[in-house]
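A single chain comes next, written as structure tokens; it is the form predicted alone.
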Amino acid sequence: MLKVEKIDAFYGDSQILHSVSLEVEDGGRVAVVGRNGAGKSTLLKSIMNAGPTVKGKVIWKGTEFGSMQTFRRVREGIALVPEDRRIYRHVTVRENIAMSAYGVRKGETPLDVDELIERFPMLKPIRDRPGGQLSGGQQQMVAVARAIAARPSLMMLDEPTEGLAPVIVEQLAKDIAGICRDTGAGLLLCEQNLWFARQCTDRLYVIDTGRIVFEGDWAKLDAQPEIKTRYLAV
């Protein structure tokens, strides 16, 4: 479904990604894990043409994106939940999620907002609360629900657990895994929390200083503890 082939990414003269390649199969769930500053956010932005200058290929369902604009990539079926969530503070939870209608693929209709809220236990009692009155965990749930409401083929999440309490992280893992399973959406998750990434995905890449240093499933990672020690230990 998604192939990234040897991309280099730059902010001005600073190179952040170095010949990064990865693949997410149709309906696959893949994590990219690494320390702060490893290049995870830049990778997602590069896929979406949302900031860095990119060399290399981003191929979506067999077609290279080239210079395609960000909003058109969204309408091709990719949803990005950025690290800062970008919830609209002046409208309600329900209205935030309804914004997904602008990113639906041609010929599709967004998921029913109220039915979707029912799938997120944390959102049900706050559906009419303004975004500016939400906690960090509540904002993250809204951002995920807004993304999935557009019926994406692939949902990309950037550090969704950052700053969240452990009980919220556990609930978020259940919600994301369940939504992907029930809708058939693929997942590309960039994350530092290995427990959370393991709950949500089947395969992973480890990134360090803008380079992929490991790829495989979680059992393969467990069999190489030196990878965790060298690239993931804080």
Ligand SMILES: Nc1ncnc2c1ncn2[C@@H]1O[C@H](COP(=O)(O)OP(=O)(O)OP(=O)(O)O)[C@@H](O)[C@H]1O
Contents of the next structure:
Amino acid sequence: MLKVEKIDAFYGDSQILHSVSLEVEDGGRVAVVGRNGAGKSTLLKSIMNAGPTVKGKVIWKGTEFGSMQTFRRVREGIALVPEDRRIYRHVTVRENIAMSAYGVRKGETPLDVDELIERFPMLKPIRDRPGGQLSGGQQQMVAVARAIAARPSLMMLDEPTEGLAPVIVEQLAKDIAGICRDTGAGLLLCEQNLWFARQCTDRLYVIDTGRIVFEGDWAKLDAQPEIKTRYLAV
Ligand SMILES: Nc1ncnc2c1ncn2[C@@H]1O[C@H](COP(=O)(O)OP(=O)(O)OP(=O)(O)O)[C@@H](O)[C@H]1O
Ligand SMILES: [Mg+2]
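What would the structure be for the form predicted together with this ligand, given that what you showed me was the form predicted alone?
All chains and molecules follow, beginning with the one already shown.
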């Protein structure tokens, strides 16, 4: 289980997160939704110790991370797919996914790359194409496949739908929900696309100017339309 307890996050002197707490149970699928600049990426980076200065606790499987470095957190079973996806341009899709071997926990073997590609319909025809020749949607699929190949207990995705065509967004929702179900991996998804977030998760937090302003399941959000109008610009 991931437990974030009252974290404050700072870039230099400016405080971005204010006493943010959240939980993702083992195998749970949870969204964090909020507008541009609300602090979603800062939250994921804080969990990974990858940028901001963080106060408060990040507890993973009962142990506080403290000052543990990012790559060690990855090896503890958390995978982050960042906003910019970080696809290697000069190696193939297959090779991009195979890189995940470096993030595997001690004693575990990564998922078989070819088997994994079979499960992503969009990846099959492009497995030998260089990363630099992929569309945005294809890059996102590769980034998700690469993350899941390391067999994480928790996959964190930072706005995977950004810039993608609606038909690709639908395919991605199916693939992500399916892959989490099949592997038992938990999901912490930061998104602005509410439709997509709803397809992939059971529960959500709404973040606004670095503070959690709502927490509950999607039915509870439906029952409080003012939350959507006030914080989510819909
Ligand atoms: N490296 C940085 N240095 C200083 N301030 C930053 C840095 N990165 C982000 N910020 C600021 O922190 C705030 C939160 O940004 P963050 O990227 O976490 O938001 P976000 O919810 O991910 O937004 P988006 O949906 O646009 O990706 C913003 O005001 C942003 O300008
Ligand atoms: Mg962001």
